[in-house]
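Read the single chain below, which is given as structure tokens and is the form predicted alone.
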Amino acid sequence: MLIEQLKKIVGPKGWSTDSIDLEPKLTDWRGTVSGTTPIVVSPATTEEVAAIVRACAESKVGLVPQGGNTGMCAGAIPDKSGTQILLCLARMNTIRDIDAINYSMEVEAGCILQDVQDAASDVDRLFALSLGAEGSCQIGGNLSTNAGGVNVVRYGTARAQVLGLEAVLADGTIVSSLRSLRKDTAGYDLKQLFIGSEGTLGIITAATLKLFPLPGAKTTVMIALQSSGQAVRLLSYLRSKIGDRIEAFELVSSFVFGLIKKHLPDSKQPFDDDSPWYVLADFAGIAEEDLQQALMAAMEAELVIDVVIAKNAAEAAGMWHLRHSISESERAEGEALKHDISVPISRFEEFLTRGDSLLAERFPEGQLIAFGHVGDGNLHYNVALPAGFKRHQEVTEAIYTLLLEVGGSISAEHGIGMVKRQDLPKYRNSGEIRLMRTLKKSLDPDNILNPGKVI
């Protein structure tokens, strides 16, 4: 029997059928998609992962890998059949090696992102990936969804942070390319097959990550703006003045800050008066007086209404706490349609302006909750709708249609998962979809790896 075989592979500490253990793993972070499983297995080694995959392949039973379960598209949740096995990678949390001279580190998939950051910092290095869930999300999940976060403007997405990878294929084969090389053109770059594939082509078990020098003194700034377009023009202006010193550049609407005030009444807002939009930015390795001059020049160019510069680490942490509290405040307000989208930076303002008109004309019941990483074109374009509203899919389709018109993408950093699976073929061209299906069929002919996700 498969269940008994899996128990034997992982040992007594590596499985559970207890409903108390299973419950938090069977519902997505948003609380909107749930599934069932007969067992959760938690391997401690790559070899155990491979043995689990082989056992599931022999029985042709679906296997759903799960990291910290912080995703927004239900990509790590089993279906409701009760047959799919849940594979939790949390026990594989060893930082295998740090090579400070080579600016690299080798980690297992279950490592918490913040632990990876801290380990790099301990040897005076930076692991640049940073996002709101970094205290609980796992590096395997970050890579399998090609996570973005706040530092993409300078360092790129998760894909750009990887030098090498170890993964298990659908037949249990271990593919290990944990090399720490910056240059390697010996054949296909196989690691890129698995990064962003959400566990549908192979299960990531370890990675060699790229490290950077510590960026030097960091200055956090909150900037009040009249329009979203000002944010785009301000970013371009500051880049021309201070180059790549911009580490993060986050856009937040006044309405979103209002939600934070409502649900976190003790939170400290940086401005006494409200403005329509705000940018929260981090600048690194630049003298504060040079930054002040650049911001003053931006104000004189009428790109900025007002500026607050954090005077110390506590004030900076307070500003970022506001940003990282958005998702919790939004969830406390009630269910909202979430659209994690990507827009060309030059068309950011156009999309938001046309989107405002679209919602006002066709869906006046909706309330826009907009925030995002304007430095890389990633916008969280969420719409709160009243109870009893029945046209959810119509709202999403209207937004995605507009998105296509401006050259955008329906997923920027949370992947496709279960939630957007039916949308993907509508908003990617047929050649891309055929190639995705060919890859899936070739690498996972029996569809056991995270079935029902992506494609």
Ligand code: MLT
Second form
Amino acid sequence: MLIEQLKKIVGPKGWSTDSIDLEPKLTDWRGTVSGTTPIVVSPATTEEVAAIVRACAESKVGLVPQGGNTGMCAGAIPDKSGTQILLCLARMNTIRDIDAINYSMEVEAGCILQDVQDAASDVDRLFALSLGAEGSCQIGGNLSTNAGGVNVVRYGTARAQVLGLEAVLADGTIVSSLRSLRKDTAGYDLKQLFIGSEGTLGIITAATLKLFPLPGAKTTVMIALQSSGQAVRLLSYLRSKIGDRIEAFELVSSFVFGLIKKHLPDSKQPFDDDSPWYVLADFAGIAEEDLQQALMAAMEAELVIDVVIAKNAAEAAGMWHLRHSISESERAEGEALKHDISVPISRFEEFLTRGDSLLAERFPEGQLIAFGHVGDGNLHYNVALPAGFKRHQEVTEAIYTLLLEVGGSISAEHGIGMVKRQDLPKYRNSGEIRLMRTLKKSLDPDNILNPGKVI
Ligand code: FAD
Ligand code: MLT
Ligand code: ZN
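Moving on from the form predicted alone, kindly provide the form predicted in complex with the named molecule as a structure.
What follows is the entire complex, opening with the chain shown before.
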């Protein structure tokens, strides 16, 4: 009955029960979690989304929103019960409006991130969110996870790129706050409820996004370092010399570089010799002589070992290709234990030093796979473990305990989804958890929206 109702709402182009269509949507990008569904529905309008939600609410059947299915915490995968409906936003991919004078654009949730960036750049504006999956992830998924990526150091996370939002509540009500205002204190800022809540409080159907001026000519630089702590000190030093013109500041360990080389054997390597750590950075709107001078001074201050400045756009793209191949390279090696952590930048070095000792003393068989967005204090502190190793939970708990001690978070940018759900109550205080549960219960009393995720 419900299935027939859903088919009618979306019409013949808007649903599938064919396993060829369903299969890629039922396992997460990492390939670790799979689920089942009786049907995937792909609405073309917000009204269709509302009708789908109403139908599911009447039948008290769970609904799992899915964007590009590039998420790292299996938030977009239905459970194994075979009852949850999969809601795919891909057909809602219209860029509704671009207002270059207001530096804003209105887009539907299913727009691919790269298409949003390109549309902004066509009118000489920047949409600042950028991440390795930008060719396939969707803006609805980016906002639902409050994604970070490589430009947060200058522009902030996905949340900071949103002026207005349209969402569908668990009873099918459409809440439209698609205003394009920089200032608006008229009541609660409702859009914040849906950003970062991973589809558990509402379905995002459209957003008004903030645009920036294009940053000017970019210079991409690869920097070799002796220690990860040097990266933090270098960032602080460069900030004091050149201000906020640092667009990206990414850290990659030598071991991770080894994985990339193995995965991309023909890739051009920036340095002949190995160093323990590397930073890949983009600078914009700064004369190359001034940048060179700042980097030379950093070298004299013994903050860096060596520097390679990309000579042209192709070289810069080559360096970024290496960075964006990390997830693929890591996946190709087999499943590492992933920890998407953040710490205050001032305690980054302490976390890494204590983390090294922790792994060496308690889990010497673990191999650290560390990379990430050091400019935001966000590291992918992953640990590869040998076959047969059984104490994965112990490794994660030890790392999370250390994180708490240094004021960190167990999820910087990937969210909680299904895979970290059991950890959340242990690492957020009871007042926070109670408020999250109160919000969920009052907005979705029958637990229709993305059940089994986050809370
Ligand atoms: P999905 O994976 O489809 O969904 C993610 C969550 O959002 C799920 O809970 C889903 O139910 C919910 N959701 C999706 N659409 C909606 C909607 N319209 N309304 C309500 N809920 C919805 N992440 C980063 O933060 N930074 C990175 O640097 C980064 N790099 C990546 C690199 C690679 C190669 C890959 C594969 C992933 C990377 N990710 C990164 C993770 C991922 O791309 C992001 O989390 C992205 O924002 C997810 O978007 P998506 O459209 O694929 O969402
Ligand atoms: C990244 O920074 O590359 C991503 O967040 C993806 C990942 O952690 O694999
Ligand atoms: Zn990341």
